[in-house]
Structures are given as structure tokens and as C-alpha cells.
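In C-alpha cells, the next block holds one chain alone, the form predicted on its own.
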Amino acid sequence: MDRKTFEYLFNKVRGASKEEIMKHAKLSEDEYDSMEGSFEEQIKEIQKDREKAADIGPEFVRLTRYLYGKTSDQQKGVHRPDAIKEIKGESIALPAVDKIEKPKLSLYDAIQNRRSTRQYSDEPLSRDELSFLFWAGFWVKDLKSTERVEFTLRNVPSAGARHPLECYLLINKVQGIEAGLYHYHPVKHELVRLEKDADIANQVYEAAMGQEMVTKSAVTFIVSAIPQRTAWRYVQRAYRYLYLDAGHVGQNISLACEAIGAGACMIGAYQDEAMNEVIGVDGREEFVIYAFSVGKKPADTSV
């Protein structure tokens, strides 16, 4: 979904006038008239679902209590989901985590110094530094796989060691790696190139609702969730755990950034449909759950 379509629908279902919608969505009159004819049914559906959305937060908490839980697929003997997503493509090996230089900053100082950083210097990340960030948030130190169960052990906690998160990466400035969109393989510790279109950074910018730090960063992590990995064991309660797991990763990345003289900004405001389209997922079986921009701090770190 492009920015104009999103702005049209967003304002239309909130009762904005034609003039207001054209202004916010930057539409010509012909574009507005075309959308009026194309999205009539979708608008009705959104308006109907907005009534459900009004109380979805408390209902989500209430209905994911254990009292309402059903028998899990694991208990039923349903074959376990894969713990690792395989994507084919050109791969780029990263420096082995046991070979990279270990940062000297203490944990105390990393926590004390952590701030959301939205402006970055022009200095790129090194491949070692990128490898270190993956080590902190996504790297697999052990994979356990049998016919009955498959799970990974990492440097972040996850409910039942299910680790439902996938990492996609918009690279803007990393030494020796071409700018573009990548997927991280946490067992092979390598990147798989997905897109090197020069416009991909702008697509992420648009999906992030115009937040400039995603294009000014050295890298922007786009984190998706595959709910079935966790729901296989925890059914609907799994959806609580997806967000907890994402928070664990975000905090580790934030602290790891401090250790290498970089900063991060956690991003929860993005257009779901557009961000899912950027990484090529359906928004249901896999969907974007979090993002964070990362870059070396500018000389003035108070910004």
C-alpha cells in the first residue's frame, strides 16, 4: 500500500472532507475520484472493524488468559514448525563472532549511556561491528532439531526458546557491503541479498511514515514475527510473547550499540501494510513487529 492510498483511507474512515483528504494525501481531483470508486468496499470493512478495534486491547489481554486456552498443536502431536527461515539468494558471510574484537565498555556504562539516537554521523559500521550487533540480538549459538521439536538458543530470552523473530536489514553504510535490503541467517551467520534497488531506502522511509533516521542510519533493522513458531506450543497466548521477545532483542541491540560507539532508535510507528510489502511477507503468517535504526553517533550526542 503506497503512502497516498494509506493517507486516503486513514482520513476517509475518520470522516475527513474531500478537501482535507486531498491535502493530506496529496491527491489530484482525478486521483481522489478514482480512489472513491476503487475503495468503497474496503472503507466499509475498515469502518466496521474500527468498532471492534475500540476495545481490542482489553479483549486481547482477557482472551489470552490461560482460562481460555485450547490444546496446543504440540500437545496434539502436530509436526513442529521450522526454527529457521531459509531464503535463497546471493549470500555474504559475516566475520565469525569468536574472531571479532570484543568491546570494552562495561554493562553499567552501556545502560547508563543509552539514549534513543535519531541522528547519525556519516561514518559507516564495520563488518565486525555489524557481526557484533547480530551476535547480541539474533545469532544462534545452538540449534536443537529432532522430528518432535526444533528450537534455538540465542543471547536473548524467548518463550519456550521458540524465537519467532526474523531479521531483515536495510544497509545504507557498512564497509564492504553494498547498500540494499538483506535477510539475516542466524545459524550460518550470513546475509542473503534480497534487493539492491536504489529506491529501497525510500520505500522503507515511506513505510516508516517519513522518519528520516531510517535512511540516514548505517543500517535499519526490520524485525518480523512468525507467530506459528510460538503458537505451536502456546496457542493464542503466543501473541503476548511475540512482543515480549521483540522487546528483549531491541534492548540487547540498544546496549550493544553503546558498546561500539553507535546509537539506536526503536521504531514502533510504521505503516504495517507497506512495511510488510517491503520485506515481502503476507502480514498474517509473518508480519513486521518492530524496527530500529542504527548508526554511529554524531559529535554532538545530545540530539
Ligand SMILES: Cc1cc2nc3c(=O)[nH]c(=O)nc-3n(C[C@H](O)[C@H](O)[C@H](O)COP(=O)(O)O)c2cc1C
Contents of the next structure:
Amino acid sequence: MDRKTFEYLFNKVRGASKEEIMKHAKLSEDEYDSMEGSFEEQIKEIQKDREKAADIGPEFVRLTRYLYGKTSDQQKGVHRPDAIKEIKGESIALPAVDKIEKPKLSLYDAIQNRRSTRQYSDEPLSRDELSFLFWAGFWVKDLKSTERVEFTLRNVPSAGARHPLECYLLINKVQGIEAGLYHYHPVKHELVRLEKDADIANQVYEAAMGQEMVTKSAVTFIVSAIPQRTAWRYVQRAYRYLYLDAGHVGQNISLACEAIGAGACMIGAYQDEAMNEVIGVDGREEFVIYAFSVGKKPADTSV
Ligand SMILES: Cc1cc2nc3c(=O)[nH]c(=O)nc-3n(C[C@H](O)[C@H](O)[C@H](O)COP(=O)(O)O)c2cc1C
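Follow the form predicted on its own with the form predicted together with this ligand, if you could.
Entire complex below, previous chain first.
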């Protein structure tokens, strides 16, 4: 969904006037008029869903108590989900994690100094630094794979070691790696190139509702969740854990950034449909759960 359509629908279902909608969605009168006829069904659906959504938070917490849990797919003997998503394409190996220099910054200083960083210098990340960030957040130390169960162990915890998160990477500035969109393979520790579109940074920026740090960043991590990996064991309660797991990754990446003179800003404000489209997922079996922009800190660190 493009930004104009989003703004049109967002404002329309809230009862905004034609003039207000044209202003917010940056629509000409002709564009507005043609949209008026095209989205009637969708608007009805959104209005119905908005009623359901009104108190979904407390209901979600209530209904995902253990008390309500159903027999899991694992208990029913449903075949295990794969722990790793394989995407075919041109791959770029990253420096091995045991070969890169270990940062000297103490854990105390990393925690003490961490702040959200939204402005970055023009300095690119090196491949070693990128490798280090993946090591902190996504890299697989150990993969256990049997017919019955498959799971990974990493530098972040995950409920039941289900590790439901995938990592896509918008590269703007990394030494020796072309700008573009990539998927990270956490076992092979390599990137797979996804998108040749030169406009991809702008698409991520638009999906992140115009947050400039996306285009200014050296890289922006786009983290998705595959709920079935966790729901196979924890059914609907799994949805609580996806977000907790994502938080752990975000914090490890934030602290790892401190250690290499970079800064990160977490991104929760994004338009779901657009961000899912950017990485090519359906929003249900896999959906974007979090993003983080990362770049070297500017000389003036007060910004
Ligand atoms: C879940 C989550 C979502 C966030 N989303 C955004 C965002 O979309 N844009 C942004 O500029 N900052 C975002 N932030 C950063 C917060 O605004 C920031 O952590 C907060 O203001 C505290 O500042 P500090 O991180 O420098 O301590 C997010 C942080 C979290 C934890």
C-alpha cells in the first residue's frame, strides 16, 4: 500500500473531510475522486475491524493466559517448522565472527552510553563491523536439527529457543557491499541480495512514515517474525514472545553499536502493509515486527 492510499484510508475512516484528506494524503481532486469509488469495501472492513481493535490490548493479554491455551501443534505431532529461512540468490559472505577484532568498550560503558541515535556521520560501516552487529543480534552459534525438532542457539535468548525472527537489511553505506536490500542467513553468516531497485531506501523511508534516519543510516535492520516457529509450541501465547524476542535483539544491537562507535535507533513507527511489501512477506505467516537504523556517530554527539 503506497503512502497516498494509506493516508486516504487512515483519514477517511476517521471521518475527515474531503479537503482534509486531500491535504494529508497529498491528493489532487481527480486522485481523490477516483479513490472515492475504489475503496468502499475496504473502508467498511476497516471500520468493522476498528471496533474489534478498540480493546484488543487487554483482551490479547487475557486470552493468551495459559488457562486458555489449546493443545499445541508440537503436542499433536504436527511436523516441526524449519528454524532457518532459505532464500536463493547472489550471496555475500561476511567476515567470520571469530576473525573480527573484539571491541574494547566495557559492558558498563556500552550500557551507560547507549542513547537512541538518529543522526549519523557519512562514514560507512566496515564489513567487520557489520559482521559484529549480526553476531550480537542474529548469528547462530549452534543449530540442532532432527526430524522431530529443529532449533538454534544465539547470543540473544528466545522463548523455547524457537528464534522466530528473520533479518532483512537495507544497506546504504557499508564498505565493499553495494547498496540495496538483503536477507541475512544466520547459519552461513552471509547476505543474500534481494532487490536491485535503486529506489529501495526511499521505499523503506516511506514505509517508516518518513523517518529520515532510514535514508541517512549506514544500514537499517528490518526484523520480521515467523509466528509458526514459536506458535508450534506455544499456540497463541507465542505472539507475546515474538515481541519479547525482538526486544532482546534490539538491545543487543544497540549495545553492540556503542562498542563500534555507532548508534542505533529502534523503529516501531512504520506502516505495516508497506514495510511487509518492502521485504516481500504476507503480513500473517511472516510480518515485520521491528526495525533499527544504525550509523556511525557524528563528531558532535550531542545530536
Ligand atoms: C519499541 C520502540 C519503538 C520505537 N520507535 C521509534 C520510532 O519509530 N522512531 C524514533 O525516532 N524512535 C523510536 N524509538 C526510540 C525511543 O523514542 C527512545 O528509546 C526513547 O525516546 C528514549 O530515548 P533513549 O533511547 O535515547 O534513551 C523506539 C523505541 C522503542 C523501544
